[in-house]
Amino acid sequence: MRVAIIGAGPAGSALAILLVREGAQVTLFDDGRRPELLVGESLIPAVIPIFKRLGIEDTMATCGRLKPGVSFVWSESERFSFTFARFAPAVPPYAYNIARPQFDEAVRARAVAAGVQHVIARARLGPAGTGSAELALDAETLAAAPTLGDRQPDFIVDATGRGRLAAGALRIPARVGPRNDVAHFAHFEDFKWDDVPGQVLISRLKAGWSWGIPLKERLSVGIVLGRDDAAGLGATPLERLERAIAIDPWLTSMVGAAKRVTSVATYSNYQLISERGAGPGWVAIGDAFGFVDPMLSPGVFLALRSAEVVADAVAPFLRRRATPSPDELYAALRPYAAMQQRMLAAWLDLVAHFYDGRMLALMRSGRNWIDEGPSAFKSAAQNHIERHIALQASGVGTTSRYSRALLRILARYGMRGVTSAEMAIH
């Protein structure tokens, strides 16, 4: 079975790792452009399941810092944090903070470890004229690919993330989230930190919300906004990181003083998700299928996972030594895009609860109904609640429909007069 995977991020050089392990001829085409900054510095701890099976663990640890888990910062008295191995072993008690750039170079490393054909060209797609398959790479592209030998491969994954080439190819349309950002983020050095050791800080601004990450020898500082807010902030990414810093008592504190040492990237069009992510001969992952929010940071969980399924789907055909029709292909790929399509929706709701304010608002509610009075009953209770949060933030537990019922449920009627307009981010 003869696979070509276009782009070679992690959800690409993870697919290709695993569909190579069961006897795929894997080829994985690579534009060969590298930036600077990546966004998606902070993992989840559900990617840790995944990296033991790509095998890749001891490189992040080597290369990444230990995250043992988040606070919330939402005014200069209030502070939420939490610790991963409180809520273990449902959860994995950790997850890293990496450097984009080396954590993708670290995977397709791997990918070319382990047999996958590596070609640097940029791939090029378009509608099949013949057969059932309704994808085929263009003339250029499989004449870059000397192992195709000149013929269109069995089965084209669409790894290009935002990109979305086969969504391009066939005008396949999506649906857009509510929100609109920007997002300018840079790198620095000599940083002050007084917090525990990796955990990742977010902080409510005047408007929007900042992040820091704490990486191997640097610090991440981003900022994500409406887009006139970030107009209101000057004409340039670099201009408004750095008004943003000055005019923020909390960032000034840890970077005002510090060194910069990058450019500011710029990340945009947030929440947006695929009609449709299959077809026959064809699939999307990652990215290239959807990608929700900065806000928790999901995004390389989700495309680590949606590799892990399709593998999980096309393994059967390959453990056989079948190469399957494209329309046997789009069959047993169904149920992934049916569930990639709910992760995708489950996340943009709960990255919703954080945004209008009824997630900080039932943790304040929470807190304030603790020192009312503590009791064995309300600390049973508020582990509970705080447990099935952190089963869905941590994408242990994103689409249990108990979670996401129980979360709904308090956030409608357990606020006990706390209200979400007053924690949330505008």
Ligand SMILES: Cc1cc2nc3c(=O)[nH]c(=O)nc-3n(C[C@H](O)[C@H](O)[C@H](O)COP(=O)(O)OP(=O)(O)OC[C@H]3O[C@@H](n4cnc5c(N)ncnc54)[C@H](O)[C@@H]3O)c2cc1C
Contents of the next structure:
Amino acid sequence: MRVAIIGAGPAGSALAILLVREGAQVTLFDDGRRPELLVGESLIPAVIPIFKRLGIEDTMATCGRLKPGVSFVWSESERFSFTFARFAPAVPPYAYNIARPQFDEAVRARAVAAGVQHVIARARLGPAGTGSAELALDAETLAAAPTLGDRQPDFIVDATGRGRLAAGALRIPARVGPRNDVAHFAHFEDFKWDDVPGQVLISRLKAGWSWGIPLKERLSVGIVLGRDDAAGLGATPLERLERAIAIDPWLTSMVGAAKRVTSVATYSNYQLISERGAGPGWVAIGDAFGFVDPMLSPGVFLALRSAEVVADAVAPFLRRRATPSPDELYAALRPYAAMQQRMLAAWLDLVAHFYDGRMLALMRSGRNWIDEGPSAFKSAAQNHIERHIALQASGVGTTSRYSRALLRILARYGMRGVTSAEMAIH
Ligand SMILES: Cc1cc2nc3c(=O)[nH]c(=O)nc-3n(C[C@H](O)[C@H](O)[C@H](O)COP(=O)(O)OP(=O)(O)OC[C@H]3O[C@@H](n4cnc5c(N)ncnc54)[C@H](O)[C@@H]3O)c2cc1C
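Can you switch from the form predicted alone and show the form predicted in complex with this ligand instead?
Next comes the full complex, and the chain you just saw is listed first.
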């Protein structure tokens, strides 16, 4: 099977590795963009088994830092800290924080070493016009990849991230998420740290929230807030980030005196889910299918997991040395497309619990309940609840019906006087 994968981010390179191992002839188009900063720096524990399968966990030694857990800093006096190890073995006991450009480079190099044809070219797609395939590479793109021998590939994979190349060519609309935030971030050195090494910090700001992601030697600091609130902080991304740090006492204490060592990068309009992520002869993976929100860091996991599921759907053809028709491929990929929609919807629902305050209200309520008079029953109940929240937020069980129902019921009936509004992000 001749496969063209467009986009050499985590999704594209991971799929390339898995398919070439099964005997596919894989061409990986890479537009050669190498920005200084890329988001996707904090990972969740569910990436660990995928790293092991891809054989890339050793690259973490060069571009990653162990992430033991996450702390939610909701006010100067209120912090909720979690370590993944507490929920092992149901949840892998750790994750990583990564410098994305180096990580992408390492996974791409692994794909090339595995036998993938790497083509530096900005690929273009259009409707196929003839046959049952829905999409085709344009003539220039085809010519850039001599290994395709001037013949259209049997299978086209859109891994172009927010470029959504296939959706653009086929005019497939995207559902837009409820938030219309903008994110600004930069890397700092010589910062002050008051938490466990490697722990990711999510803090609530007067408007929006901030991230603190400890990388190998640097700290990535980002702010995420509504467009009007961002405009109120300043005209440029740098002014906004500096002002957000200056007016928040906790951020000031951490990075007020630190040295900024990169420019300030900006992202916006990222809550997008394609209404269709597959068709005859093609599929979209990673952000090209959809992305929900950065707060809980699911993006790279969703990219890698989608690569894994697509590889498993296509592997039976490769093992039989059969070249499926575009319609046969579509039939094999429909369950993946349905699963990815469910996954994205579940993440969107989970993250909504953080924005509207239900999740943190529940945590405060649980803490109050234990403080009122600890008992073995209360500890067991609290452990059970936190385990199911961890299963969802770690990526291991985000779509679990039981975990989701438990959270929904508790958020409705388990607040014990704490209102979600007081814990919401504005
Ligand atoms: C503000 C913000 C913060 C985030 N923080 C996190 C986080 O902490 N943790 C996390 O896991 N996720 C995070 N994410 C999400 C994460 O960055 C993405 O989900 C992840 O990068 C998706 O990987 P991908 O491979 O699908 O796409 P990408 O990483 O976008 O890769 C796509 C690749 O395709 C290439 N490309 C595009 N068009 C073409 C073309 N026509 N031809 C050839 N190549 C092309 C691009 O150059 C790029 O290399 C964040 C997102 C945002 C917006």
